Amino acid sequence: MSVPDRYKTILLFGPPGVGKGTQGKILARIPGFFHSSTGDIFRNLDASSELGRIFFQYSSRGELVPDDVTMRIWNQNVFANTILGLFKPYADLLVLDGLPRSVNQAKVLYRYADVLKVVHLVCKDKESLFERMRKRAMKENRADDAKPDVIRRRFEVYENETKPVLEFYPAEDVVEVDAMNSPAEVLHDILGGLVKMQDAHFNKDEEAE
């Protein structure tokens, strides 16, 4: 099967409990866009598995996956579903969640993902994001996100290490979205940003053929 060199990506950037998945599975089902949520595909690791124990054994104290793991993991991810024809990389932009989450990572990502636009969703109120964490957590059963340590942990993590992952990426390329809006409002102030770049990828596939 043929497959571009690099993925054309949209990353969907931001401090944890953010919106970053909820937005990601929005825009899934807009035909066009494929999202991959980096913390979906660990959470479905098996528990019992080496990687599994290995995202176990970090997750639980907030801390991130080593980098080399995590991209094997998300590489071998992404190369399975456009097998099975779910990621259509001519066809579909590739939408990021939960990954880069350091430096080194997006040094990494540069070999497989073509990053068009960066998503930055941007929340002033820490405190809001915790208290959203922990509902999340009740609510889907996360032991990760369930014990106020680790998630203040987590946050820790997001500002010395993924943060500055925005500096990596041309200023031009990064849209700063409200993510204290209405899910709706903030969907529609991310597509503002993404319409003509999918129009473009879309009219682009169809001269191919």
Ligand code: ADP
Given for the second form:
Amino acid sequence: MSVPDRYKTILLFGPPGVGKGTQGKILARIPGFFHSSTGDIFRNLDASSELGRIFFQYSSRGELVPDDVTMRIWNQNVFANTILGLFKPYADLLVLDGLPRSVNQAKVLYRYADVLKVVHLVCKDKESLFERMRKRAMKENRADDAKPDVIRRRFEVYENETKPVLEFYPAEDVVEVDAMNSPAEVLHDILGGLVKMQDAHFNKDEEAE
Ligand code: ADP
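Go ahead and give the structure of the form predicted in complex with adenosine-5'-diphosphate, now that the form predicted on its own is out.
Whole complex next, starting from this chain.
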């Protein structure tokens, strides 16, 4: 199967609980966007398989799954979606939610993804993120959000390992969006940063045909 050298990609970036998944799922409904969430990929693994156990071992402590495992599973998942015809790499923009979460992952991802924009969801109020995650844990039965000390660890990991990823991308490719507004307003702001780029991507395709 023919795939492009590198997928045209948008990153949804930000701390745990900021709404990357909510926005990613909405974007996925727009033709031309394909949403890929590493958290969802991991949660869909068979919990009794070796990989499922590895995921639980790390996520239940608020830690990241090791980079090599993460990149391998993500790559296989994107390929599987391509084979199934759900992701059309030449036509779709890939929306990554939860990847990369370390500078090492960003370096590996460079081989596969041409990152056109980084949408940085910003939230100045950590307490409200904490509260969102606590509610989500009850609704979705998530071990990584269930205990306050695990949530705290997730924020530490974000500050130490994930936030430096922002430096990996040129500042002009990063758009900041205030994540504390309503989901509709956050979506509006994200689209404001992406519409021109999606147009350019589609126009380029038409010219090439
Ligand atoms: P949230 O939506 O709260 O930011 P996710 O659903 O994206 O969290 O991720 C849940 C868990 O899956 C993380 O705590 C982590 O253990 C694991 N995980 C997700 N993405 C990655 C990644 N890129 N690298 C390593 N671990 C990851």
